[in-house]
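Starting off, we have a lone chain in the form predicted on its own, written out as structure tokens.
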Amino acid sequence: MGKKVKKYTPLRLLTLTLAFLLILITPYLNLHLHINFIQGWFQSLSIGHLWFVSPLEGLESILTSRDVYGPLLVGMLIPVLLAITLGRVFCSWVCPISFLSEVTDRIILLFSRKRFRSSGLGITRKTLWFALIGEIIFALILGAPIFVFLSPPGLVGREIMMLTLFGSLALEGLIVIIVLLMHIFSKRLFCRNFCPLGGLLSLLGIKRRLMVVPDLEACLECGMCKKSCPLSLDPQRGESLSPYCWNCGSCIESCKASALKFKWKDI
């Protein structure tokens, strides 16, 4: 039998919530107890003196504006940096629509006997790249940073603010049901296929470091990394070596063999 691997999914899930919990109590820290040491969403997030900006807002704000602002920059250097290092872990660890995402699928969970949904649509996963493409094109098109208004990680910041400042929602946070509904029809079909931000990570992240790395002699094959995969690549085949695994540990907790392992690359 494989040895015991080790087990990602509760580590990952706390360090969703616990990244969701923080935008959801900043504005209520702002607010009403004055407290601004942390400001913002993970759009564009102060820390004290720390200021970290999206990459994709970032990029586009630079080209839009058509001017190179030294601390967008330096906000923008630590999540580039995780990202090449890294690779798309933002969107595994930390991302608001995940959360959003594993809180659907328990609730999913509760009516079905299911535990894995498959990725239904036969969509291209480059479909990825053309999304990246297709909306810095049209954010140049238009003057405008498309994704900072109508990015779906974003926009749950917002409305949780706008939930907090007034008491109502935006008509924008639709963006967010219909991501979710998107999820319940195709597992992760925004994130997979359709998420800018997402591509320029996954572009970012394509020398990263940090591997799901397969062991073929040990793999028994029984698909059951594939299955687990929220992304629907298949590790046994070497798809988690590609630019779209995102690393978040669950093919390798499925994994009985323990045919698959996080390793580093050397540089």
Second form
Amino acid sequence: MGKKVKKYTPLRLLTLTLAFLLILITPYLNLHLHINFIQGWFQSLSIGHLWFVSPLEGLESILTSRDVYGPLLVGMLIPVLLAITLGRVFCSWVCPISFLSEVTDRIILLFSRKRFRSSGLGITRKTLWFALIGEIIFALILGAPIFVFLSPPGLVGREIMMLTLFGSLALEGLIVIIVLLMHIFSKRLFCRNFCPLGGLLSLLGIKRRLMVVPDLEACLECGMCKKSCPLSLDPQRGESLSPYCWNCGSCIESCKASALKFKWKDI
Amino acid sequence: MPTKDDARHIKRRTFIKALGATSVVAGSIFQPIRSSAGFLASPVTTNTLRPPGAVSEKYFASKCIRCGRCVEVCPYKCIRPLDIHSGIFAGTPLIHVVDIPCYLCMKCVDVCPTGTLRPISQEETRMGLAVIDKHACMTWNQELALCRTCYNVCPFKEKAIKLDALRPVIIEEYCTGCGLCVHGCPVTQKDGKKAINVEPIYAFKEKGAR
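Provide the structure of the form predicted together with the partner chain, given the form predicted on its own shown above.
Starting with the chain above, the whole complex follows.
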């Protein structure tokens, strides 16, 4: 006891905000100042000559077109490696839906004194895998990666671009509002149970090296970690070791006994 | 002192208010984007074309990840993404050359991460072929013998378009289908077509690069 607990939330909120600012200003820079140095958003992003492609988008494009394009694979490389080593960190540290959900949380806090909202619906987390498999199979049946078009993390960026370029939003942007309403109804319901990209990143991160490891001897079993977890996982029972954990670090801060820590797993 | 029950009521009320507010805002800013096709049919038709370097329409929907980077990089705002009404082609980029033609800046072909738009040069671009409607064209039907706007605006003058006794003639071999001539043409027919139109004759080819 007495050890100072490391605060990850301020850092995480900073990254989330910066990531959101990035997709907020790039359409403006591209359109009005013709600066193409940073381009795109979280479906495909380029910073100078460094290209990123979302693994789900890339995978579906390869599967539906039955054709491999070299630059696409190269673009997927870094996000895939990131997910393999660190797990689902994109979701908690970068994704604009996470940013909007955190903002929504702060707004709700203004009206309600409840610090921790209950997770409400207790659907099994396994639906995440069904969402991933279902999406890929459906895309293959239709022959087009149509669901990445509706995937909320990318959708936010595209809607911002539409608003900047054409002054109107596209109809599919309603999905973002639905996802946020789902979040208000039950904490991170979409991220937790239905996000195909989250499913793919979880799958890649099954054997990740960075994990939140509980120290069962120091644990006071107060249950604060479960309450603070945005995904309603129970770290004191070792659920932070499961593929679902997205390494946000909320539970580490909430633990009064400092029984939870980020640990690098040795190979 | 509000009880726990009160707090819950306030929350519900604010929730319903927020719901109402969002739907009003949503209704006022979401506008459908023009699209002509059905659920499975390609939206590519006369004067409605894919950006330069596009793969065949057979593979376009399956290859494009709808990231919209070509839309964002286009300095003329001529590329627009289709919205959800376009079925499986939703999110794919399209150019309405009557509104804004392609100025062949070739920025879009360099940013496509999936190879749906292949990096090609200006001269290699084949978005379609400009075809003159000789009944509608004022120079050809001799209503006004002096118009040669299409000739003047063509970026490949004397190659892709020539004047034959002051009348414009398209040379198929060199026409890129950029649509500058369509955009410049002063004649608009009843069906919205111009006296010169770009036909996407290369868009549906079976073979060739994916």
